[in-house]
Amino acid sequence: MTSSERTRAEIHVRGAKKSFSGRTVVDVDELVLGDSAVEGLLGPNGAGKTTLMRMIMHSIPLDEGTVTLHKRDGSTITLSELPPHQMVSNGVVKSTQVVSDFDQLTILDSLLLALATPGDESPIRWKAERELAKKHEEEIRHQLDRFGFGNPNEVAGSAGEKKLLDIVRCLLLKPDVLLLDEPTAGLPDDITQLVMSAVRELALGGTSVVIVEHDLEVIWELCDEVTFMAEGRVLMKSDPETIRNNSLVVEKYLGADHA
C-alpha cells in the first residue's frame, strides 16, 4: 500500500453551514466520517444530524464549506461540487427515512434498477435485463433470503418490506460510503438484529457505514465510533462507551437512567 492509499474511505467535511429562515441548523468547522468501520452519528432531535447526511449527499445545497470524498485508491472527490445523481455512481449511498419508491415496481425490479448501470443499457431492454438479473442473481437471492422475503416477482407491501428493500438496496450497491438513517425504526428486534449483522458484514468488506440512529442499543453495540451532535455542531468524537459516560451526553441527550 503506497502512503496515498488507506484502507477505506472517508467523508471531511470541512466549514460545513447551514440555516433555514434564519437558524442555523448546522455549524460543523471540521469531521472525518469513515475512519472507523461503523461511525454512529448522535444527537438529540433539531441537532442537525439528517441534515448533514442531506448534505454530504448534496440533496439540500450547503451554504458554506466543502464535503470531500477521499478514497482507498488516494483519489479525492469534492462531492459538494456534485450533483446529487452523481453520488451513486462515486460510491456514496444513503438509506431513505420513509421509503416511498417501490409502489409500483416488483422486489426484483426495484433492487435491478438500483443495481443498473450505463453500461447495463442496451437496445433490447429485454436483454440487458435478463442479463442484469443473471450477474447478481446470487447476491439478490442471498439478500432476499436473508431478511425473509418470498417472491421476488412481487411487489413490497408493507412499510417495513419497503425499509427493509431500500437497505438490501444499499447493500447490494457495496459503496465506499453507506449512510443509513434510522434503518431500524419501526422494525422488530429480531430484524433489527439481521440488519445489524448484514451491516457489520458489509463494513468488514471495506464500506465506511455512518448511522443515524435513535435506538441506543444499535448505536452501543455496532458502532466502532460516535460522533455526537447537538444544536448543529459536533460537540465530541470517541468511542461508544467514552460517549455512554460523558456528563454533558447524559444531560443532553440521554438522561440519567443511561449514565
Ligand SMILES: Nc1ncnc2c1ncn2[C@@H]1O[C@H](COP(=O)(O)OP(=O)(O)OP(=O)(O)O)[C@@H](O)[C@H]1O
Given for the second form:
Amino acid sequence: MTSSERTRAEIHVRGAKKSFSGRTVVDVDELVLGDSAVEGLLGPNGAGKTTLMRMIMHSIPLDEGTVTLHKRDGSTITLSELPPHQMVSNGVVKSTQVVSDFDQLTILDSLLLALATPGDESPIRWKAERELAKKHEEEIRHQLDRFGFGNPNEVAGSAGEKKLLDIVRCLLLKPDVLLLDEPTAGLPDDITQLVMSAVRELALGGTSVVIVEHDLEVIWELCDEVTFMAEGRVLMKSDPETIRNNSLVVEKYLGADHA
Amino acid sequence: MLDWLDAFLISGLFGVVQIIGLGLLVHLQMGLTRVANFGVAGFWGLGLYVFGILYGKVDWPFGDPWQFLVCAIAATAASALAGLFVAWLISDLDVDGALVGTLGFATVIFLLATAWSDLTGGAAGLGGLGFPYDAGPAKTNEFIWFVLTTAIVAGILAYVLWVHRSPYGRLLIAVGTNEPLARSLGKSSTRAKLTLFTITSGMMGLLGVMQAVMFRFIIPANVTINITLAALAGLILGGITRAWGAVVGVLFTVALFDIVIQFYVPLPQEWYTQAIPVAREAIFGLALVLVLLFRPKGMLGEMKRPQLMRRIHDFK
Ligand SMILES: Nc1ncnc2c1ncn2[C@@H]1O[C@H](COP(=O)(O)OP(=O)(O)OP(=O)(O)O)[C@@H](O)[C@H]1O
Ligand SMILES: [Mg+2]
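Mind pulling up the form predicted in complex with the named molecule next to the form predicted on its own we just looked at?
Starting with the chain above, the whole complex follows.
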C-alpha cells in the first residue's frame, strides 16, 4: 500500500447547510464518516439524519458547504458537484428510509437491474440479458438463498420484502461507502439478524458503513463509533459506550429509563 | 396475380401497418418509460417532408435506388436528431410538460409544412415522388412497397419484443416507474430517455419516408394530430404496457373500421365523404372510453414481468 492509499473510503462533510422554508434542518460544520468500519448516526426524529444522507448523495442540493469523498485509492472527488446518478460509479450507495420499489419489476428484475452496467443496458446489445444473468448467476443465487426470498419471479409483495430488496440491491452495487437509513425498520427479527451479518461482512471487506437506526440494539451491537445529531447539528462523535452514557444524549434522545 | 387486391385495400392495409409501427414505438416511450409523446405526427411528418423535399426538389447526380437510400437515411437522421432535441427539452419535465413539448413540436412541423411553401409546396402539396424501382403495373409496385413496409414494422415489433427481454428494457421500465430510485442505483435516466427518443423518433421518420413514397404526393393534411391519435388510441386500447398492445389495439380500431367496415359492409355511397370520417373518430373515441372504463389497462391487461422472467431465466 502506498502512503496515499487508505483502508476505507471516507466522506468529509464541511459547512453543510440545508433549510426548508426558512427553517434550518441541517447545519454540520465538520463531519468525517468512514474512519471506522461501521458507524452509527443517532438522533431524535427530525434531527436531520435522512436529510444529511440525502445531501451526501446530492439527491437534494446543499444551500452551503461541500461533501467530498476520499477514495481508497487516495484520490478525492467532490460529491456535492456530481449528479445523483454518478454516486454509484464512485462507490457511494444509500438505501432509502421510505419503502421504495419499481411497481412492475420482479425481485429478480431488481437484482439484475442493480448488477447491469451501462454497457449491458445498451439499446442494441443483442445477447446482453443472458450474459448478464450468467455472469452473476452465483451471486444472485447466493443473495436469494441467504435472505430467503420467496419466488424471485414475483414482484416484492410486503413492505418488509421491498425494504429487504432495497438493501440487497445496495449490496450488489459493491459500495465503498454504504449509507443505510433505518435498514431494519419493519423487518422481522430473524431477517434483521441476516441484514446485520451482511453488513458486518461488507465492513470486513473494506466498505465504510454508516447506519441510521432507531433500533438501538442494532447500533450498540454493530457500530464501532456513533455520531449523535440533534436539531440539525452534530453534537458528538464517540464510541458507543460513551454515547450511551452521555447525559446530553440521554436527555435529548435515549430518555432516563433506557437500560 | 393480385386480382383480389384493389388499390383501396392496399392503401387501407398500408395505413394499418403504419399505425401499428407508430404505436409500437410509442409503447416504448409511454408504455415502458412513461414519457408522454403527443407529437408522433411531428417526428413522422418530419421524415416524410425531409424525404419529400430531398427526393423531389434536389438534383441528385445519381438515380434510384441510391437516390432513395440517401434521402431516406437523411430523413431518418433528421427525425432522430429532432427526437434527441425534444427529449433533451422535456427530459426533466413532468407528464404535462412532456405533453405540451411534444405537441408543440408537432405543431411546428405542421406549420412549417403549410407555410414554407417554397420548399414544401404548402397546401398545394409536394409531388415528384415515386418508387425506387419499377416492377410493372402500379398495383404491383404498390404491393411490393406494402410488403417492404410490413417488413420494417415486423422488424420494429421484433425489436420491441427484444427490448422487453433485455437489460435495456428493464432500465426503461425502472426509469418509468421510479426515476429517483433508478438514479440512486447509478442509472442515468436522462441518458436513457435521450437514447430512446433518438432511436424511436428515427424509426418514426423512416415510417414517414415509406408513407411519402407510397402516396407519391404529400400535403400538410397528412401530418395532423389524427395520426398521433390513431396510434395512441390503438395502443391504449390494446394495452399500453404490452409489447403486442399496439398490434392488437390497431387491428381492433383502424383495421376493423378502415378495412372491414368500409370495404366489406355495404354502406350508402354518399356516406363516404361526410358521415364516415366523423363516425370513425366517434367510434374510436367510444371504444377508448369503454376500454378505459371496463379494462383500464387495455385489452391485453397489465405488464406481465413474472411470466416473462420465468420464461427466460431459471432462478427459483
Ligand atoms: N423536503 C422537505 N421539505 C420540508 N421539510 C423537510 C423536508 N425533508 C425534511 N424536512 C424536515 O426536516 C427535518 C429533518 O428531517 P429528516 O427526515 O432529515 O429527519 P430524520 O432525522 O431522518 O428523522 P427520522 O428519525 O424521523 O427519520 C424534519 O423536521 C422534516 O420535517
Ligand atoms: Mg430519517
